[in-house]
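The chain below stands alone and is given as structure tokens, in the form predicted alone.
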Amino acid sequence: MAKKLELKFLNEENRTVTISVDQPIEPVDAVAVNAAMDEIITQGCFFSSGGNLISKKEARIVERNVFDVQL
């Protein structure tokens, strides 16, 4: 079971931009999180090719599991 945290935003185009960090710790410090996403849109790290990220659209954590059927 792949567990990942995706941090989605909003770019100056208003489209959602995802940044997604495998393996999380959990239970997943809430507080932490949107410290980090704070931090993230205030020192502009990272562009899209809508612009620059502006705001925050959530935080989630998505597990992903894989099931192998006998052929």
The other form holds:
Amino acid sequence: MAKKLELKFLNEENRTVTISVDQPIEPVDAVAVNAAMDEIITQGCFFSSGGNLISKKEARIVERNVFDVQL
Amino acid sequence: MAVSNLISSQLQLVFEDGLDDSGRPVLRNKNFNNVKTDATPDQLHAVATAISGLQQRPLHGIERNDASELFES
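Write the structure block of the form predicted in complex with the partner chain for the protein whose form predicted alone appears above.
Below: every chain and molecule of the assembly, starting with the one above.
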């Protein structure tokens, strides 16, 4: 089923900003994810309604399962 | 004279997602909004490379989509 890697950051208002990546490499390489998130913060090319992204909050894999219901 | 003013910017990663029936790569776009209009190509390239390294599909290209408004000065 479709999986996504969600990178969650905190902005200047301490609110969460999510950047999601489709078809993540599994198993997840924590070092690579950390490095990528650090890079996104360092480059500072994204903004949000609450200002710049200033810290990492969490990263997680989200899987969506779809089951058809017979009608 | 009309002038243009950059109002929004978007980072677009183009990934290859297998081949079609005639053997040509199928391209899929992944867009990231909320890019600062003053972001530099270096910054965007670094971020695109970092994001691309976390997923499975081969990166085909990195694009930037800018929108400008035009007005009479």
